[in-house]
Structure formats: C-alpha cells, structure tokens
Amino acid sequence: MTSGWDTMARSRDASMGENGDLWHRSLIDPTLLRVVGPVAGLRVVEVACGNGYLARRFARSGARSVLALDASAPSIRFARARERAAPTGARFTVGKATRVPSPDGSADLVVANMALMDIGDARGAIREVARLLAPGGRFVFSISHPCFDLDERTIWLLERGYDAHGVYGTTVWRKVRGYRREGRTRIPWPSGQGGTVWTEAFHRTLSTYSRYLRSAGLAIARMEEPEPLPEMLEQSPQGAYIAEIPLHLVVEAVGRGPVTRGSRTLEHNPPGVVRRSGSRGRTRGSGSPRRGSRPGL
C-alpha cells in the first residue's frame, strides 16, 4: 500500500526546494539550527529527511559524514536526485527511524525535524537514537508543539470588540481540548488535484516524552518554541497568531559525557542519567504545516 507521504513526495519536494518551504524556513528551522549550532567536523545522521535538504545543509556547512533516511522511498529518490546535481557528500538511503543501518556510538548528533509526532513508535525511534549517539552525543528535534497543535482538538478562536481601554480589536485565543487523550489520528493534506491525501499522527503529551527520552539514557538539554520571521508574519495569515502561542517545539536532549558543539567540547553529565548501549504545510485553518522535513515511520 502506498502511504501518504510517497504520493505527496514530488509536490513536497518542489515545495521544500533547498531551503524549505514557508513554513520550515521562516518559523521551525531558524530555531532548529540555532539549537543545533556549527556541524563542522560533527557525524551527523537525520532521520525523516524528506527530499534531504536540511541533511544537504549540514553537508555544506562542513560535517565530516551526514547519512540521511527516511521510510519513503520516492522521497529519497528526489533526495538522491539533488544530491546527483550538486553533490555534497550527503548519503541518502530508505530506512525506518528505529533501524538505522548505522553502528552504536557512530554519530555525534541526530536530527528528526518534525517527524516524532508521525511516528508510531516513537519510543522505539528514541531508543535508536540514543544508540546511534557516541558518549555526550546530542539529539535535536521538532514537533508539532503537544500543548498547543493536537489535531482536529486545537483551533482558532478570534474575537473582535472593545478591550478594558475602549480600543477595538481582535483577541487571538488557541482552544485545546483533550490532551491528556493520546493516540492515533489522521492529517488531511490537498493532493494538488482537487483531492485529499491523508497521512497518521501521534498525539503524546509533554510527559510522554520525556519519559522516552530518559528511558532512553537522554536528558533534555534545552527547549524552544519558535517565533516567525518578517516573512512568516507577511505571507501566512496564522504568522501573527503563533507570535503569541508558539505551534512547534524545539528540543535538545543529551547524553552523558562531555557535548560536542562543532569545534567546542563542554562538559555535561546529567545527574541520573545511565546510558544504553542499545543494539514537517498543513492548510487546515485550525492548525501549522503539521509536517516537516518528512516522517521516517
């Protein structure tokens, strides 16, 4: 059966481009990159990829290896057509986020960018990574943020009328409902063609992560709820809406052991924390692009 993401991998890929779309390059990767900082000299692995162009990124900005998979084999046939017409050095191979064809301790920092959510065994996938990580190893990624983007249950809410001072204006509310309810739901995305192309999600809470994250022998390091560029703010009607309630969510979380930040060594072991060795936009009017640089399920 031919999932969601194969059928939508070209109209992605022309939308994503090299720097990705709208979305991507003037909301969620500014924030991701910032977190991720220089790749210089770092073994870098993404997961969920999509056409490649954020691995391509890491790539040219002077990685020593980039190795990037994604469950969807028209997606890394683009991938590895880009690659073919400006090549980086980026390896692009069809491959599922909890069995990466790469050895333990064989990566300095993994990347998912929005990809978690779609995945159904997310646990399994952030085991995988913490197998993959060497000894203070990192692992960046994004999510559609669980608070505030949980499917059909989160909408907008705008009310115009007068505030405390007598000014007219509009109020911008996010409603949520059932949070606490995790499980499986549905996307809708248009196919291009007048139809619907429907691909699953996730919906975990705040907690449920981070108990798979510390199973897993990782600690959250950081976390960043990104803000939309000028050009976010011009183009999308939802831009001013998301700089006041944030739609993604950042994260770093690290192992034990000094951190690599490209050229930088720092110290950091989290209290507690036991390492195991182990063995992506969305046009509903309620919600962000949902999806980013592609699901590895």
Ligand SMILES: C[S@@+](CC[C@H](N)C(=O)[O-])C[C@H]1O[C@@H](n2cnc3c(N)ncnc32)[C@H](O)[C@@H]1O
Second form
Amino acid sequence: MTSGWDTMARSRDASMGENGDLWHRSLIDPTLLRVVGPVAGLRVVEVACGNGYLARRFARSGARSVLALDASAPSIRFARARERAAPTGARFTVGKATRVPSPDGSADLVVANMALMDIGDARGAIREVARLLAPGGRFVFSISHPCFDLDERTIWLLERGYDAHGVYGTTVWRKVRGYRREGRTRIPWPSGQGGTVWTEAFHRTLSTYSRYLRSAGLAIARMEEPEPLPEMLEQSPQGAYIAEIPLHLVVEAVGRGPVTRGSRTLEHNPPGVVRRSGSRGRTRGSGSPRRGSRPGL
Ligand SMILES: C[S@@+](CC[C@H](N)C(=O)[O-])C[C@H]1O[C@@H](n2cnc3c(N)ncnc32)[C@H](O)[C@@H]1O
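So that was the form predicted alone. Now I'd like the form predicted in complex with the ligand, please.
To see the whole picture, the full complex is given below, headed by that same chain.
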C-alpha cells in the first residue's frame, strides 16, 4: 500500500537535500546533533531515515559504518540515488523499524529523527533499538513534542492587548486539549499541487514513551527541547512562537555498559543503575502549514 510518505518522497527529497529543510537545519538537527556528539568510529543505525541526508552526514563525519532504513521504498530510492551520485559509504535499505536487518549488539548509536510519532508500533521499534545496541550504546531520537504538538488538538493562540505593564503587544499561547487521549491520528501535508497528502501519526504521552524505553531496558539520560536558530526566526512565522514554546523533543537513552561517544568511553553504567557524577547512583528498577506545526518534517 502506498503511504503518504511514498507520495511525498520526491518533494521531501528536494526540500531535505543534503542538509535538511529549514525546520531540520535551523531547529531540530542542531540540538539532535549536539546530543549525538562525535560519531567518528561509531557503528550507526538510523531508523526511518527518509531521504537519508542525516545518515550520509554521519558517514561523512567518520562513522565506522552507517546503516539506514525506512519503510518507504521511494524514499530509499532517493537516498540511494544520492549515495550513488556522491558516495559516503552509508548503506540504505527498505524495512520496518521493528525489524532492522542487523545482528544483536551491532550498533553503538541508533538515531530516529522525527519518526517515532509516525510509527504505529513504537514499543516494538524501541525494543528493536535495544536489541541492536551494543553494551554502552545510545539511542538518540527527536519527536514532535508530546505536550505541545499533537495534531489538531494543539494550536497557536495569539492575543493582542496590554500586558500588566501597560505595554501593547502579542501574547503567544499554545492551546492543548486531549493530551491523555492516545492513538492514531492523521496529518495533512500540502501536496505541492494544491492538494493534500495525509500521513498517519500516533500521539503518545511522555509517560508512555518513558515506559516503552524502560521496558526495553533503556534509561533516559538526557532531554532537550530544540530552540530556533536565527535562520528559523527570520524565515518562519512560527519561529518566534517556538522560541517561547517548544514543538519538539530530543531524547538520549542509554543501554547497559560503558557509554560510547565518538571513539571515547565515558562512564560505567552497569545494568539497572544509572550513575550520575556526584551521586551514588540511582536504581532504574522502578508541515503541515495547515496544522501549523510540522511543515517540512
Ligand atoms: C517525518 S518523516 C522523517 C524522515 C527523516 N527521519 C527526516 O527527518 O527527514 C517519518 C518517516 O518515518 C518513516 N516510517 C513510518 N513508519 C515507519 C516504520 N514502521 N518503519 C520505518 N520507517 C517508518 C516514513 O516512511 C517517513 O520517512
């Protein structure tokens, strides 16, 4: 069955290019890449890679190997065409995030950029990530912020008026409803020919993501909420609003064993215990322009 992602593969490849579109390069990716850190010497897997620009970037940055996968065959065709035109060594394959053709423990880093909220079986995908991770491996992903960007249930609200200091201006609100109502939803994207392409998405609460990670044996090590760079502030009318209220979340989760960053081993993180410097360790037991929030993703 053809998905909305298949239909948009060509236009998304054109807008993502080799550096990502405006939303990626000037909002999401700078934070994601900061959390990822150096990739030199790492075995990297990217799930739901789209046109593969990020995987190719990892390969160019000295990753030992890069395997990237997406369920959309047309998207992978565009990724492979780019790779043929300017080889980086990244390998691309069509497949589901729940079934990555790579052995257990074969990845130091798994990345999923703006994808988990588009994957029906996110629990299975996260379990698959845990299977792929070598001891000390990391999973870094970005998602639409579950608290502030859930389909038509969230919307910007601009209020013009005098503030408490008597200054006339605009107050930016993000209205949210139905946060706890999880499940499938549909996202409209402009087709480029005046029509609409629909994709499936799945709203989940923060608690659900956290539970999926924990039950897969992964512990959240870091969370960041991307802030717009000047380019985003200048070129998108939403830039200034996002500077106040984040629409995205970047998460780093770690598996068992010493944590691997670039070619360095950082800290020991034995099973069941997350060590923090200065602490004694904690047991882990326990775009659519229409929608206003996902253009270009
Ligand atoms: C918002 S796009 C993100 C693509 C890319 N990571 C980027 O940032 O440009 C979501 C991607 O998830 C892919 N996808 C959806 N469900 C998937 C699944 N079950 N397994 C693998 N990829 C999937 C889609 O084909 C689409 O390319």
